[in-house]
Number of protein chains: 2
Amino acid sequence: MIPSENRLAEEYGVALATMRMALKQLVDEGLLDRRRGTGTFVKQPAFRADLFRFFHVHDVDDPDIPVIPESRILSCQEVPLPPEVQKAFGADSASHCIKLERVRLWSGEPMLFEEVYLRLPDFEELLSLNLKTMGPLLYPVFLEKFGILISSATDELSFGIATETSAKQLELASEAPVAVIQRIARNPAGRVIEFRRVHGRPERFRYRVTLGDQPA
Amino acid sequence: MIPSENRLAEEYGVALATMRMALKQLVDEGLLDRRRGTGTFVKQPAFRADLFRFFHVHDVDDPDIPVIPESRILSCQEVPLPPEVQKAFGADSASHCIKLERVRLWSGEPMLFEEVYLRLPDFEELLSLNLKTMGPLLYPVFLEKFGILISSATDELSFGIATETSAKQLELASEAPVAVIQRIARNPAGRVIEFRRVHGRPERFRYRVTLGDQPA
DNA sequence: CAGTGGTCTAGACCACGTC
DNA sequence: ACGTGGTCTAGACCACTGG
């Protein structure tokens, strides 16, 4: 909580209005929170998970139930910057990224293969943590560890050929056809925080999104 | 253009400063646009056609490079309601609708094939219309011969067989796999609008979105 | 230069939550 | 009862736009 606008206006000696005002905006920008009778209060910026969780793995009865597939991580190490993941990441960027890899299952069976390549030296921490013990999603775990927050991504969908290590996790043949998502990841600055590439086994894959002003 | 701050407030007996909060509120909610020393204005209800322009078919060159497709309709009639699009419209649904079929190319060759669904009565006229004179986007036509802002769309995109109509207008063999997008799009009171099927030849298939707030 | 909106002041009264 | 934020008042000065 934060002094009442009364005593913030005399401290810095404006008047109530112009305080209120100065408030008012900061509620506009989601970065405080106001209750009558009650005070103003800092916001916690509020990881809307909502938004990523578009991976819709669809149900064989209802495809409109929503699945968190299970999450089996492989590896996680330091390599060289691939050009494609320097180009997303910018001229600021170390010369050596994280990499992570894993496996995404539902219903025990592999449906999506995940690269995630993270900056470094701000997820240096990383490697050394016990990756068994994150849970499936990864944007609440940059966030809780490393105050670090995903306010937007793009995803670029497409059809490709899987690679000789996606087949493998898949459990598909090699060179069969896989659906591709690559995602940018990025903090509220607009920073690129991950680079993000999954293949997903094509006949079970479906990917929802909403545009637009969602009507409430 | 509306009367001045000083105008309205004097005509219904408010002081200034109310109907300046008033007048605040309308902006926020994107109803007014307020110019210092010009004066305020009724917004136009914007279109945000960069919002709708979401399926880019690759450069080859550049994957940059935004492409909107040429468009030619095949057909456009009523039919009898298909029971997903039943679905999609809900209750209140007369029980027939109208079909327009097209097919999207880029540099002559056919992209895109799509079967867009359109309430009846609401779209009733679009059967006399001359289909050549429209433009290759679905939604300024709305806009500006029925009044009928498109405000936001849910997309869900999987892969798929290509229908016998589908692998014909694409030149592709029948049964082979295409890219699958379903759009259901609103207008801003939530009332389904549109229902549409697009079957895409999945070899240069691209489809980019992005989530969250956008940086500036 | 006249009129517009943008910002600010110094009050007032009210609705709501907590104690 | 008291302190909180929500709304309102009746002014003031300034910055910008247009003719």
Second form
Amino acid sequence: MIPSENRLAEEYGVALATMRMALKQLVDEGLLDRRRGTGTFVKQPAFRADLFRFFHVHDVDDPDIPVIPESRILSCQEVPLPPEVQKAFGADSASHCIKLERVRLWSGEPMLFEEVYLRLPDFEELLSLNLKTMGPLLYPVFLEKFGILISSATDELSFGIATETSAKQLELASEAPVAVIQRIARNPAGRVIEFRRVHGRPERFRYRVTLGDQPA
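Show the form predicted on its own, please, because up to now only the form predicted in complex with the DNA has appeared in this conversation.
No partners, no molecules, just the chain.
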């Protein structure tokens, strides 16, 4: 639950009408939830079949239904911050970060290998969690365990060559071609929370875009 409109207006030094408009905008954007007679609350997102929330996986036999692949975390450790991750996190980042490696499977077959980099000290307690109980989605864990909401992300798709590790996990030949997804995920304030690099079997990927008006 967030403080009252009066208290927020006083705290931020703005007119009450301005604060009301700001809160209404957050409600309209789905970030806040007004409950009559109770108050205003930070809205809890529904993750379920949203998978990554931004990057969707669909069954080839029924492409209109999103699915959640099996998740298998391979490692979780503290590592020095790679240069590309430091650039994404910005000048306020620590010298080290948490690195997760995991593989995503569908019907027992590997389809994605992920390297996920997370800020320290925000995710320090991740090192002591039982990774086997985390489930297939990371973002609900971020919210429940650390109070961190991922609200936006930028995904960049390209193609490259499998690393030794990704080739092994995806059961590909050495230096086989792979689809590469780079993700930068942010909290509602725009702070970069996660840098993720994903390798996937290229035959699994499809790009679809609809242009122009659709028939009624």
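Rigid core: the largest C-alpha set superposing within 1.5 Å between the two forms. Bear in mind that the values here come from a model prediction, so they are computed numbers and not experimental data. Residue numbers count along the first chain shown, from 1.
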Handout entry: Shift of residue 198 between these two forms at or above 2 Å (CA, core fit)
Key = no
